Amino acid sequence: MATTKTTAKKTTAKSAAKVTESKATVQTGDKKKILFVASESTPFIATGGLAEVIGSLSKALAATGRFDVRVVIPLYSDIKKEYRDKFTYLGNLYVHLAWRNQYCGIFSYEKDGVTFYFIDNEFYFKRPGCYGYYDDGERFAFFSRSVLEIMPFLNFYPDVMHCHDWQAALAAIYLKTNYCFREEYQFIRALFTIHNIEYQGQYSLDLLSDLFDIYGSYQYLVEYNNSINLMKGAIECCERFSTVSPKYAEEIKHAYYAHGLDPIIRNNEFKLCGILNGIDDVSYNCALDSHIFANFTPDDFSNKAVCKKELQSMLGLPQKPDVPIISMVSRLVSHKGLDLVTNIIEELLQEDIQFVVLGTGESHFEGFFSDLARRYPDKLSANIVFNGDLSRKIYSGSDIFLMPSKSEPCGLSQMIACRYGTVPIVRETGGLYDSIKPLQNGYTFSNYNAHDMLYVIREAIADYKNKKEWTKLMYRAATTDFSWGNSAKQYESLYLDMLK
C-alpha cells in the first residue's frame, strides 16, 4: 500500500545519492560510523526519557570528533513543524516486508554535528503520537526493515548500529538473519540498549512470517514462552547489549525486575553492561533557564527563594519561606512508588511542610491527589497535567524532591532536581542508586517500605532547618556532574571494544 510522500524540498533520488556519497567520503575519514536506530528523539518528538537519550548522547558523541554519528527515526506527523519545514528530501525506495511492498521516503536534517534521517510512510506514521496502535508491530517492523534498506541508497554502512528498545529490536534481528549473507552488511556490529525491560514487543507466533517476515529457520531466535518476543530476539542477535544504568544491568538478571526475561539475560550476561544516562546540562541550567522565575547559581542560591515564593503564589499555597516544599514530578503509576506515598501522605502532612505533585497517570492516583488537594488546600497542590514549563518551575522552587520508585532503569528527574539545588530522596534501585548517594547529593532508602521512606523524609525535614549544612548539601547536589560527557566516554569504549 504505497503512500504519498510528505512535501519538502525536492531533489532527485539519483543526485541525492551522489551528494550523500560525496559528503560521506569527505566527512567520515577515519571516524567510526555510528547509526542510532530509535523510535523517537529530541528535539523533534519525545514521549519520555528515550528521546532525551537519543538526542543528547548522539550530540555528545559527535562533539568528540571521533565519530560520524547519524540517527534514524520515523517521520511522525507530530514532529514539530519548525523542523519539518527544514528537512531535505533525499529520495524514496520501496521496502519489501513479507507480502507487502511499501513506499519509504527518506528525509534528512543536520543538527549539532549529527545527521538525522526520517523514514516517511504516511500509512504507518501519519497519526497522532508515536505508540499505542493495534498495528505497532507492523509499523516498527517496516521501520526496522527500512533502516537496513536505506543503507545502500545513502552509501552509509555503520561500524556499529545502536538499536534502542523493542521498537528498534527488529533492525538488529534482520541484520543478523535476512541480511547476514549480504557482503556489505557482514561487518556491521549491533548494540541493543534496553531502556525499560517491561516493554518487550510480544506477539503471537502465528504472525511470525506474515507480519515480521521471519521464517522457520530463525524462529528460535525470537520465540519465547510460546510467543514472539522481539527484545529477546535482539538480545540473542546483537554482539553486545546494555542498560541505562549499571545497577539496572544487575537487577534485570533477577525475576523481580526482568518481567520474565531473566533466564535470557543470565544466558547472555557475558555481553551485558550498564552505562548511566546523563542529562542535557545546558538545557537544565539554573543560571540560564528561561522557564524559571529567577536565575541563580550553586555559588549563590539567593534567587532560589524567589523561585519558591513565586511557585507558592502560582499554586495557591501560603508563601512561607521557611517551610520546605517537597515535590514529585512523575507519571502517576504504581511502579513509581505512588503506593508508598499514598500510604503515608496524610501522616506526612501533619509535619510543617508543603507538598506539590505534577503528572498524569492511573485514574485512582489522579483522583487520590486531587481529593487531598481539596482537603489540604494550604498544604498540598495537585497538578494533574503534563506541563514541561511548570515542571521546571517546580524543580527550581522546591526544597526536596521525592522519587521512591519500585524500579527505575535510570531516571532523569532526580538528576534534574539536583541541577536546581533541590535535594532528592530516592529509593536505592536502578539509576537512582547509581546517581544519588546519601548525604553527598541526597537521601536514600533501600527497602520498598512506606515507613522507611517516611523516616528518611523526616530526617531531611530536620536537616533542612540547619540552613548552613543544608546549603552545603544543595551545593553538592547542584554541582554533581550528570553531563553526557562521562556516559559518552563509556559508550566510546564500548563501541571500540565491539570493533576489535
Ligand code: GLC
The other form holds:
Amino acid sequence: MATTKTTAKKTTAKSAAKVTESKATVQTGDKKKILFVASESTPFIATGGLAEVIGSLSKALAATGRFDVRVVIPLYSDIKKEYRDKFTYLGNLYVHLAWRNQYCGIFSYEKDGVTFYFIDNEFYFKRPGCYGYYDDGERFAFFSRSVLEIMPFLNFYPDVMHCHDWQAALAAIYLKTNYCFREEYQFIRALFTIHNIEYQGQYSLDLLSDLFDIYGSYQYLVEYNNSINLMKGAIECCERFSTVSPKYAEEIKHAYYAHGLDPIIRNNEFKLCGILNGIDDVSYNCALDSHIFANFTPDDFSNKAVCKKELQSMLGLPQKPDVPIISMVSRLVSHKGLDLVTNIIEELLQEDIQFVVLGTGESHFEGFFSDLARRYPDKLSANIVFNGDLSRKIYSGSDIFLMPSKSEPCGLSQMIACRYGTVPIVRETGGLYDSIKPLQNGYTFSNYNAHDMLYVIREAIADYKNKKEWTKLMYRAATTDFSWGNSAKQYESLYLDMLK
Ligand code: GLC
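Having seen the form predicted alone, I'd like the form predicted in complex with the named molecule now, please.
Shown next: the complete complex, the earlier chain at its head.
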C-alpha cells in the first residue's frame, strides 16, 4: 500500500490545543473518517456563514485525499428542489427520545468528494426556514439523537464527530453520556466548533429528562445558571473545542464577548483553539464570477469600473466613476456595529461619497436606512433584502467595504470584499483582526467608537484619491490568500492530534 506523508501539528505544553509542527503518516485507503454535524450547509440550505463553512471546509478536507468526509444536516422543506430530486433514499428507522418515538428517514447525496446525509422527519423539518420555532430544542435534540442512531444503519462510525454550534451540541453530549459505552462508539472523538457564542441553546431545567432525555446524574454537565445550556454541555463533553479565529478564541475568555460563558471557557481553555475560516476561492473569483457585470483580475482592474457603473445605474445612484462607493453587506443587527454607523452616517454623507447597504435584520435599522435613502437618493441606496446575486454585484462594484462589528467570530464578507478588490475597513475584533491588516489589505480601528471609525473612513476616502497607491492596495487585498488550504491543514492537525 502506498504511503503519503503529510504535515500534522501536535499539542504544546503551553496549551494542549495549540497547534505546532509534527509529522504524521497517513495510509492511502486508510482515510480518517470525519462526520460534520451541523444545522445547515451550502449549497443546499444557508442562512449565514455557518453554511458556507460546512460546505467549503468539508470540500477542502476531502480534496486532500486523506479524509473520508461526510456531513449530516436536517432535510428542511426549503432545501432546493433541484437538489432534493437528486437525493438517494437510503432507508428509515425510528429514533427514541424520552417517551417519543419518531420516524427518521435518511437520504444521501455526493458532492465534490463529500457524502451528505439528510435527516428526514416532516413533523420537525417540513416548515419554512431553519430556526425560530417554539420547539427548536426538541427539533435539534431529535436531529442530534438521529445522528448517533444512523451510524449502525450506515455502518459508519467516524474517528472524529465534528459538531458545529448549539444545534449540534447534543450529538457530543449524547455521545459522552450514553453511546460511548457501546463498543462501536467508544473510539469516536468529539470536536465542537463555536461559530457564534451568542446562541447557546438555553432551556428550562424541567426539560432535562422529558425533552432532552438526559439522566439526572448528568445534569451537572449541561446545567449552567439554573438552566440547561447545550453549548456549555458540548464544551464539557467534547475532547476539544474550537472557534473560527484565533483572536475570538482569546476574546471569549472575557465577559465582554462570552455572553455569560467566560468561566466555562476559561475552565476548559486547555482544550480550546482558534482556526481562521477560509472562503471558497473558486466561487468568489472576480475573474470567473458570472453574477457580476464584468470580470476582472488583480492585475487588471479596468473592468471593475464597469461593475461600478452598472451597479450605480441599477441602484439609481448617479454614475460618477471617481466618487468612492462605501458598501455594507450585513445582517442589520446591533453586534454588526450598526449603531456606530447610524451615529455618524449623516456626517459621513456630507463627504463626496456614495453609500450602499444590503441586508435584513432588526426593523429599526431597516427603517433607518430606508428613511435615509429617501432623504439622500443621490448618495445612499438601501436594499432591505437577502440577495446573493446582488451581494456579489455590490462586492465587485464598490470601492470600500465597511464592517465595524462589535464582535465577529470570523466574518466572511471582509474576505469576499478583498477578493473583488474592494478595500475593507473593519474593527479589530475576532476574525476581522486576524484577516485584515492595516495598510496591508485594508483599514482597521480598535475602539468601539463611532468617531474613531469615521476618522478611519475619512482616511480611506482621502487615500482613494491617489489612484496609483489605491490600486496597489486593491491588488494586495485581492491577492491575500483566504483559501481553505492553510486552515484545512490546521484542522487536519487538530483531528490527528485528537486521535493520538
Ligand atoms: C457565524 C459568525 C461569523 C462566522 C460564521 C462562520 O455566522 O457570526 O463571524 O464567519 O459563523 O464561521
